[in-house]
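The chain below stands alone and is given as structure tokens, in the form predicted alone.
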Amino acid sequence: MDRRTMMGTLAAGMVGAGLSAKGLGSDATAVPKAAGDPLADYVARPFDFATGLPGLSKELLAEHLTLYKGYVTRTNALLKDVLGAEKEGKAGAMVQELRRRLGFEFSGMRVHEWYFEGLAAKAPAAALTHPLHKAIDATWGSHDAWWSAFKATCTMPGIGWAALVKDPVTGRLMNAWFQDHENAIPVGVQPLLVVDVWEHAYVRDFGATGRGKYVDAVKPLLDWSVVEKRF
């Protein structure tokens, strides 16, 4: 049995199934918090995908929505098995691998919510006067050549996802690589622009080799007034 076969094994025996993301953001990006009890559960958010969006059916986006949900229910589950186990001073392996799950879940949970509030039927145009995007220019040259960039991120091999994200503390902007929902990020970074490149992301309406043509869908639907507050 593998690690993450092992992992999968002890979450699902002791807490069912759910998800949710590393807090890697500022407020920009942070899920509104539960009023009054910081140990509320978490809430699938309400995206309004019921129609589709342009380039992206229907049913592709209701699948996707159920997986989001998931990952919030595995996440509340977790916490609470988490924070049992360590009120009661238990610190063994199960914990353990639970903890390491838990930033599985969490991650994909938050990231997941990062890339639907970002996507609209009808986005808006990138403001190009907006700082955002001058230092995009200032960065990669042009508009045009970090796109490049950022889209051979998305379709570069392995499970993950694509970002533009922020170095807070200088202000640089990166393409950044987030493995699975949480290896392999630059730690500290504000995540401004993500997309989703899992296989459930894309299969169903393109194919198993068609993630380069599901970015290309997705990027006219990218809501740059979200992207641009994040900044």
The other form holds:
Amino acid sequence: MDRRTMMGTLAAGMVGAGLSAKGLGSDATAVPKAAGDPLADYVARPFDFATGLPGLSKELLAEHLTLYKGYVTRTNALLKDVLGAEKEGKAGAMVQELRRRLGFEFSGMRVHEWYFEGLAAKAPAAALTHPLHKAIDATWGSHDAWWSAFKATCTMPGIGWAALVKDPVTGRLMNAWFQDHENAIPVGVQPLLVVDVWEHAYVRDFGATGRGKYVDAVKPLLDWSVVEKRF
Amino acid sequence: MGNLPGAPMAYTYLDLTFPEGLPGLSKELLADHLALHRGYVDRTNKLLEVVRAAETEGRFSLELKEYRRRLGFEFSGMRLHESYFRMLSATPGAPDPTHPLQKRIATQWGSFEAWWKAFADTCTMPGIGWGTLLKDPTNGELAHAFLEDHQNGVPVGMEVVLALDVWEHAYATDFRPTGRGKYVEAVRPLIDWRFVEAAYGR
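In place of the form predicted alone, the structure of the form predicted together with the partner chain is requested.
Every chain and every other molecule in the complex is listed next, the one we just looked at coming first.
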């Protein structure tokens, strides 16, 4: 890792932190592309919650989208810096510790995308004839029983994500808890539905003790057509 | 738990034994290692059924939450070992330069040797875990990640293409606790690229 690549990652991290502090937008497509770089840049997805969503304020959602863009920016910078160092034959502590950071940044990007994708102001209800709901019924007995279990997952102590996941090998459904973004992950499962329960996802609208109310507010916003497609 | 709605099928042990060992890895080491895998299968099955029973019956205690938190360790420990053991072969297929995985490796790292050096560096990161080559299914791009323990530091949404176990149990019997680098080089000629290339897909 030379000074230039290290500074690149640090600068991207600072950009992300600065943006979230100021609540400004960022253009993730503006990451400079090195000549001959084989990696395409990830582009921040254009989620439009300008008028808010029923039950979630536009201010909360705007700040949340800004945080998401920081993950996109830092993921692009991190992947390029690590690959650049690897191509130069660099090994050892500096590149290793940079590489260790990938889980946080990449997962932070991807799970936010799944979360925002699954929210809609006029969310289609669950299509109860869809195989997903048959699988939920077969696993937990009823949709309501599953939701109670999923909500209990959402209110687990700590920051992270509640996820309904499917094992693609067996088709089995499970409720899982992701600590931060990248820890306690059942490796190899497919997330179908994720709900962000970091404090930034709800404190502004519901207060620091309002996670349960936030989860109830999110319930009618869940776009089941998206979840069903992932199944 | 007999009255639960349609109890899902239990996970099963691997149908692999390596009775003669593998060139460079002793049969004792591999037998111990496969025994550890069976423990992950047993604990994953038990955990999933106990959690599901409590969830179905609406018993949302703190104990349930903490037991559910354990899922990542047990499930990942099971699944990663399966990927690892199935990737090892006494008669492995060589890398196929026409396969999209090898082309992608050449595009990103310039050469197979340059890629291997970076992968080996990932496998020798401090701590216990897994050196992995991962694919982002949205664009086919590759990245290296060190999965701490089994379940931490995971880039969620990426797919495992190649996973190399670098817990001490994977090598200390044959290479001593300081021999991780030698172990990684000993595994290199055992990697069945037919399996790895199939994991990447086309």
